[in-house]
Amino acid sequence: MSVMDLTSMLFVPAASAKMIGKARSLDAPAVILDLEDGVGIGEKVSAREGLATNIGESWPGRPLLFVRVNSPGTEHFEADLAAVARLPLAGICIPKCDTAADVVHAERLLLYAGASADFHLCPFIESARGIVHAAAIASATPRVVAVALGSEDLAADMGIRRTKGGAELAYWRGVVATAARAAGAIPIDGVFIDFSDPEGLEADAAVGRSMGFGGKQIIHPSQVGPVARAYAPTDDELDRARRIVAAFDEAEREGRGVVVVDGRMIDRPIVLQARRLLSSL
């Protein structure tokens, strides 16, 4: 299970030295330096040739630095790779993966091109097809840390009416969600376009979080607070996981085998949600 905090995944289009020296410092979790949508046609060469000069030698350790290249079978794929492949990355994110076949692909791409052997990926599942194999995609080599939901695309492809509540989403995001968690990834929900609405982005991503998800794409700096507030555990959650950890605990000592806490019996898959809580503080 990987511990990255992924909480909040910014995109930041490639194609801007000005952007990309701002996301230094921005105050989120990760950064995804964008070659795909967040870059036009006609820069895309200029994008892809200028990123390492505009990413330097090194990058801060938060936030954690990603690239996402352009899809596999467009003509900037491979180059995209190649030219990736020995930046400081905390990983590579791979759009419209329809299959684990284009996971291990670009695994063996970037390998050939030189990247270091402990690079992560992060396959965006963003088509019906990629709904269907979404567990292989997901499991398809220890290096995918994360699963993206590409929501917007896969409406397209599924003919869906998106409305800003999201309702329409639950199942998709349900597979991927699993789909990422049964792998050992992070499963990371799409974006929520509205960038003026922080309220409906909050309620939006403590949806997600109520689903597994364990972060969110976002494509502005002032989403970041409305996510991590959203994925951040309530006093009242904090104060019921500790209250459980002790009396599981205590009876544990005790040799009882029936743990009740607020008038509810407690059995081990609840406690081992305490703990989880607790350690990701």
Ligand code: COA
Second form
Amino acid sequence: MSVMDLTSMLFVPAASAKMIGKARSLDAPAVILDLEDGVGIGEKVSAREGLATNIGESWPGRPLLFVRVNSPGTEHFEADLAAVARLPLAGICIPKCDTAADVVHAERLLLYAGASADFHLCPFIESARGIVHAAAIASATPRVVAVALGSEDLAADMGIRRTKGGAELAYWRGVVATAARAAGAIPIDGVFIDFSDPEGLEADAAVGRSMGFGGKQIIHPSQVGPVARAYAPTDDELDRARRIVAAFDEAEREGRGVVVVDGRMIDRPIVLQARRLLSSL
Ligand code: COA
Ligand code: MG
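Return the structure block for the form predicted in complex with the ligand; the form predicted on its own was the one displayed.
Full assembly next; the chain just shown is listed first.
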């Protein structure tokens, strides 16, 4: 089991005290109070200044609390980091990371602003440059606990023509998932913007999970359930995994390395997949 459950990360516009209040009591693994694209230009400063008050003295253990600051290079970046450095956060999301230097820069500014020694970061990869530097971004510092794919900004930057099914994202999803896993971080899949289509969301989330993602960004409370369903192993998957492990353990005791379960060849890598599934419970 990973250190943090980030199977869904719900964006909550930081300019909305009402939505932040609602987010506090949601049964969601994690929320991201957003100072970036969820907040209009005219509300940037007030959203930042109201953040500490809206979070309050304490925040429950669930949902885990993240804040997304404005991106490196914008006029708000440093002031946002200074404002969030001492908040009781599970992590700070840094959007539009193009290089590892963006992550290291954010880390230094947070330390300078008095962040506690053990804060976590979640860089967003959402540009062609970010994709090229994905592995370096993910491993820029051990504070990187998760790496998120910003699929819509990436589509804008690359000229990708988005479809609802999202098949066109396969390569970029693979790059981000691989970079994150190689660095020991949790890869977080992009948003599914049609929040009135729970079936479409569940299918999209299932594709992400099958590509190695550990969770998905979401935008509406109604998206928590479908994503949780997509990421939870089914009873059939669990049953099969248990039978694979049991059969293989028995075979190993007898000195054999390959067994057959349900007409399928089972060897070590198949057993590793089964064990991984069981350990995610
Ligand atoms: N976080 C917390 N509460 C939310 C929410 C969110 N992301 N989205 C909706 N809600 C609340 C609404 O305030 C409303 O509460 P109420 O019943 O107490 O009035 C309830 O859930 C139902 O919302 P609904 O009327 O269906 O949606 P909406 O029209 O109010 O909001 C969006 C739709 C898309 C504007 C809103 O979901 C949103 O802002 N999402 C996040 C967008 C974002 O941050 N984008 C940037 C990153 S991709
Ligand atoms: Mg983005």
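Treat the numbers as computed from the prediction; the structure is a model and nothing was measured. Positions refer to the first chain, counted from 1.
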Quiz item: Between the rigid parts turning between the two forms, which of Pro60, Ala246, Ala230, Leu26 is at the hinge point?
Solution: Ala230
